[in-house]
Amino acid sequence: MLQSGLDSPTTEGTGRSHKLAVIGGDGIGPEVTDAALTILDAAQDRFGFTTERTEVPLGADAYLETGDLLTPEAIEVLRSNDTILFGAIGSPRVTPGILERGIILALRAELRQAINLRPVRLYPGVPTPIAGLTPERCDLVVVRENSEGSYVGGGSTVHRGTPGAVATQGSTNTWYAVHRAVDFAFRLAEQRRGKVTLCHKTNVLVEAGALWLDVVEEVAARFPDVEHDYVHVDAMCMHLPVSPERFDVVVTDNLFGDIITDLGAVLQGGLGVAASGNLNIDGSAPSMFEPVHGSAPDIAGKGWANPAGAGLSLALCLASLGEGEAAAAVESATAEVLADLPELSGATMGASTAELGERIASAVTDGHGGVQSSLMTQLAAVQAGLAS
């Protein structure tokens, strides 16, 4: 059952209001999402906007109860909102791939979420397993094409279950989708340090690689102040942990982006502090923001999940709504609390998921410190440019 107005402050007497769909999902998803909503309450109080919230119950429980994955009713409700805050989906009770393809990938397609945006930033005081890495050297953004590639290419298997089994899996690459991703990457780089790196495998994936290279050259002609270069995806896996400072905005295809951003999350402290946004850039449907960590069913209900990824995803969400100041404040508050933790996850984290949400919310209210060159304000500027 869809629940409207869940925990939503009144919108009377304020000038800015946003309609927010909330998908808690499975495992630790509801826990980190609740923490993010606590942070959102603090941001609203400080910056003078309001949200009208609608809970949309998608995930394992709903699927096992009804047999439905993504119903027309749910899509209609999601479309009626300005943005979506998403927790995590995935459960050992459901065969892998059913929920992921039937809900997550289906949502991205239905809502035309062309870009998956994943920042890779090491904040001051946050531990990283990469020896000698400092925050000054680790501040990049991966722009991942979000609608094509191997994730939507057709596939089939013949002679399944026999020694003669043959599986084929295609990859789809269109000028249209590649151009959207590359154009967005150049727009973002224009707001940042002025460099775009294409990550692909052009020496093996010759046809798809050539299309990506052609589009980059075409788009680059419109951005003369933005430098661009190219790195093979295998070389990226070597350069990223060793010299992340060489990258500013990385643009890549769906599969490669999925892989290298998990490596990027390790640099910034782990999956628990990694954020992402699935961006609809033409205004036809809402964008969706989610932490990268997944549902982690083994620790669900224990309070061991770090809500930082959800908090930083909320910051991306606020930036996309034009609430740039609130977004930067949430980013700063999350970074401040992260720096004080003895561990970044688990029983030794020093506080529960809910308690950390409260700490970040208090830091938003207090407004101490700030993050230099915040991606949140950069994203807000890009979104404003796309809307104009």
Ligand code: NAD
Contents of the next structure:
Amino acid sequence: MLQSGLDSPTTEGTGRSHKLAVIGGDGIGPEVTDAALTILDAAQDRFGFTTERTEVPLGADAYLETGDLLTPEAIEVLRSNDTILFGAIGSPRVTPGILERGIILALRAELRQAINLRPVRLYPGVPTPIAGLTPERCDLVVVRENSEGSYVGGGSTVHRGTPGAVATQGSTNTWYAVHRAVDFAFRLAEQRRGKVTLCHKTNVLVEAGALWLDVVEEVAARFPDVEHDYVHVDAMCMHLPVSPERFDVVVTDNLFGDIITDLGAVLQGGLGVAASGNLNIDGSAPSMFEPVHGSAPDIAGKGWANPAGAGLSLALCLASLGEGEAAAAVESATAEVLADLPELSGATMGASTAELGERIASAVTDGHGGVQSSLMTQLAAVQAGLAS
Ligand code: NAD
Ligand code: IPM
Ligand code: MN
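Could you switch over to the form predicted together with nicotinamide-adenine-dinucleotide, since the one displayed so far is the form predicted on its own?
The complete assembly is shown below, putting the previous chain first.
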């Protein structure tokens, strides 16, 4: 059972135990997160570990009630956990940017979650809107720089609301953060098919672009077995649906990574299917795992949200906790249940969000699903390399 972050947590069981903070958030966030927790229950029972779960109530309701976004108390609670499961935040009741910047981006920054890892994998039998696409051709990972670029927030507006209005919004790119992301991408590629693609817009954003190119060349020199190439972000939006097989690890700026991974989600079957991990790679704070989608106010409360993205994010979370077998089982079970659905979202999905959570949980219990889970093992290897 969940308890409020304001209460002191209790320990369930003994043996292998992980402290898990849960932020359901807004809209469909709590719905898909509840489904992920049902899946987690099954994984725990089968693989013999426990979790001590603490709910952290962040989002529109808390903000509208108290004016609070991310309080020092909430940060303290989150820091005291091993990992974080996150649903989604954002609401039509709040001006865009307040919750997104004040909670999601603040969390990623506060907890030094340097990398946003976003796999783009089409699982066998899952319908994709891209004609002719096969699972063999679609298995790549986007390493999105998660702390800066145009997400830093600098900018100003004068004469707002008049024809003389001027808005500026900058982009900050440090060697440190770019290097951290590129180094991670090469380490990951070393465990995979050995290829890194830089995705940027060096033909227009010449300052930031040159920094990214320089860093890639510098890091590439340390990884002679990893090849690298470059694709402009606009061309990426053509290549990704047409020939995803040309990519293994794509490393990119924060904003470009945000955009191309919604497109990547479509390749996988839709926004409801895509998973992500905000990784803290220096061990200073917990990582945070969340589906790529947002709070989807258009379908909230209807039971129409696909919990697969949340389930696959749980798999990444389990892998990062060292529960590799459980991670593989959750990924495999989620993929199997997805493949049986008539549609991947909405009223015609064939089951509600909660029912799908139960179905995936049963598949975890029964040990169904035959998907080979290579990313989970690769992540563990990268993590071990970074720690040494
Ligand atoms: P969205 O991802 O919430 O929804 C886009 C479309 O995809 C909608 O039609 C929605 O119904 C559908 N969709 C999303 N998740 C789905 C799922 N699991 N199953 C089936 N269909 C799904 O994006 P949006 O509408 O642009 O944003 C809504 C709110 O969420 C905004 O406030 C935005 O800022 C916020 N947001 C938050 C996050 C996050 O928490 N990480 C991510 C993206 C957007
Ligand atoms: C995502 C979201 C967030 C982002 C927003 C809501 C801050 O779109 O996680 O993809 O841009 O990173
Ligand atoms: Mn996004």
